[in-house]
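The chain below stands alone and is given as structure tokens, in the form predicted alone.
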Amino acid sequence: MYSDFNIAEFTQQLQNCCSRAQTKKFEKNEIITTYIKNRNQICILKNGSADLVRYDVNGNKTIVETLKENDVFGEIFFPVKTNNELFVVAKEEVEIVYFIYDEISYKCTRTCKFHETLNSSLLKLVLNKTISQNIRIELLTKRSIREKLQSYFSTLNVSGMNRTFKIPLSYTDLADYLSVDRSAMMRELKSLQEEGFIERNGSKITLRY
């Protein structure tokens, strides 16, 4: 990702300088947005956490993406081609900064230097999101539950230095995120622990491989 691109700083500038950007707060379990309409909306999670979820025709839930502070989401990244609507649901109280991509490049009603560099900033924002989605795609291409778990653990252990970390999801949500059966996933976690690949204490994982 672009190490020189500070999303938090960009978001604050967007709020302060651009009249087309809007800010809104949502309570826990409130629907932030849906993706059934292609509104070319880009949202930035300024604080809090949320899930992008989908329910199939049988009512089965899949967590498509987990969102945390400074993460970016919106209809523009997931063109909806089916009747399976996508929902972004707040997991706690959140604050969202959002704007319509097609409108944001128009001249602001305020005279601001921010718009001179806005297009390049938006490009970095979208590219960072694309990289994040590619990581998610790679995770879902793993064939077995074990491979999915190990790949997910690797994403949490980004630096490779601190091999102990806390899973930011409940085990039920993790199963939904990995698109696997929860009972089968828990059995695989137990096997990984018994075989010495990991140590597990609640949601805390230590890698031994």
Second form
Number of protein chains: 2
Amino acid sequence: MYSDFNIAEFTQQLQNCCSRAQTKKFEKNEIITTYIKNRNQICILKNGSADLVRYDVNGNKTIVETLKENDVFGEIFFPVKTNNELFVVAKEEVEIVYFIYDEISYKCTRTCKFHETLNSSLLKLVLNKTISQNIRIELLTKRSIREKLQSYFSTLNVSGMNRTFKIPLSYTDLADYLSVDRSAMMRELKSLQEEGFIERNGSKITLRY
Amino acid sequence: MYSDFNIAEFTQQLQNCCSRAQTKKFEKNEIITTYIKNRNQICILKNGSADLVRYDVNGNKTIVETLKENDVFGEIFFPVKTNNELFVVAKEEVEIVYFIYDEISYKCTRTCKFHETLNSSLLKLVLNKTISQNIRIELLTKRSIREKLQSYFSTLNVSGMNRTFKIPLSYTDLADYLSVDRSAMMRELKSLQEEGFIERNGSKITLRY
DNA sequence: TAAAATCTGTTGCATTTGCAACAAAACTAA
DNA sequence: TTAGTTTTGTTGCAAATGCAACAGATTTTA
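With the form predicted alone done, generate the form predicted together with the DNA in the same format.
Starting with the chain above, the whole complex follows.
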């Protein structure tokens, strides 16, 4: 929605400003951050991709969010009191910019031009996040695995043009993202294929409806 | 998290400012807004309660959000392109303040003190919304009805002190909120009771674990 | 206050989903 | 290149969930 907002530029300004924003690199499979303390931390993924993951008491893994270039994440988006172990894992080499909201927001001397537009920029960032979350919520409220898959496919097929696409997750991860059993999901994929709704070749899917 | 932020005061300022924010009242069961156009509308519930509801093609009802006093909602939080019929229904007499984000944000003459802090206030509002959504997402990723119920109960029992509380929804609505079948949910409530995890008296629940 | 509408509680049965397990394929690291 | 690890694909079976239906309780409306 806020495509007019240039996040790359914003990130650049953030790094130049006050030295309060830091950049850090991570290797594949490294843990970027754990959500424990209440540090009001905000992070922006400059490049690469990552998963926000939760394990519950039974050892069930859930991929809470999939993060790609220019997505924001951080403790500030979560309630202070949480029972769960939440962390962000790099899926490839990534670079992130992170800062503490309060530091950037209040403690800076409001002299640079950047600070005047800071809140407005952050607002756009967070509004975009809200929209993503609502899409996620819509998927999760779907009652059956079939509907969840269809909902997921439709997000990959945003423009409605590319009826063939590659799933950017392993099927194991996809099940953890849809919050369903993997074998049941595979079964459903098979049914969708047999009933002619999709064609499937490895991680490549073609919609046929 | 941002308890320092006084939303009542903010709403007041909003109404005084530029005449661009409007107030409106609705009776119980009236539709407050439908999410169709992309008006970048933001609403604040001044008092009362409401549900953000979706019906899918099969007629399944989902309560996407439950809204109470001082909660924000509006089209701005949803993707432009949506397949679903989304609307907000008043559960009792309500009063809302609404405005179009772009109008407030850009078109005002930036002379009043209010406008200087507008973006920062909106940011806090939206950050709080993000947190609520993450709590909602956590609930929805729970794999079983039992876990969903427990997750829901724990949000009602935030302080951890009031182990007895009244469910602010009918059981019919609760099922639509958890996105599960009502009879299956009732069965699960019965099991929880029989196994001694809860006591139940109408809409009053006492946690026993 | 009576009638209508909605909600609660419950059940039997069908369907879906989860679990456990395993072999084959694909990928990764030494 | 090879051994180890992870992913994919599949199945049988158990458990959970959904569906349909209905009676009684409760609430709303006329």
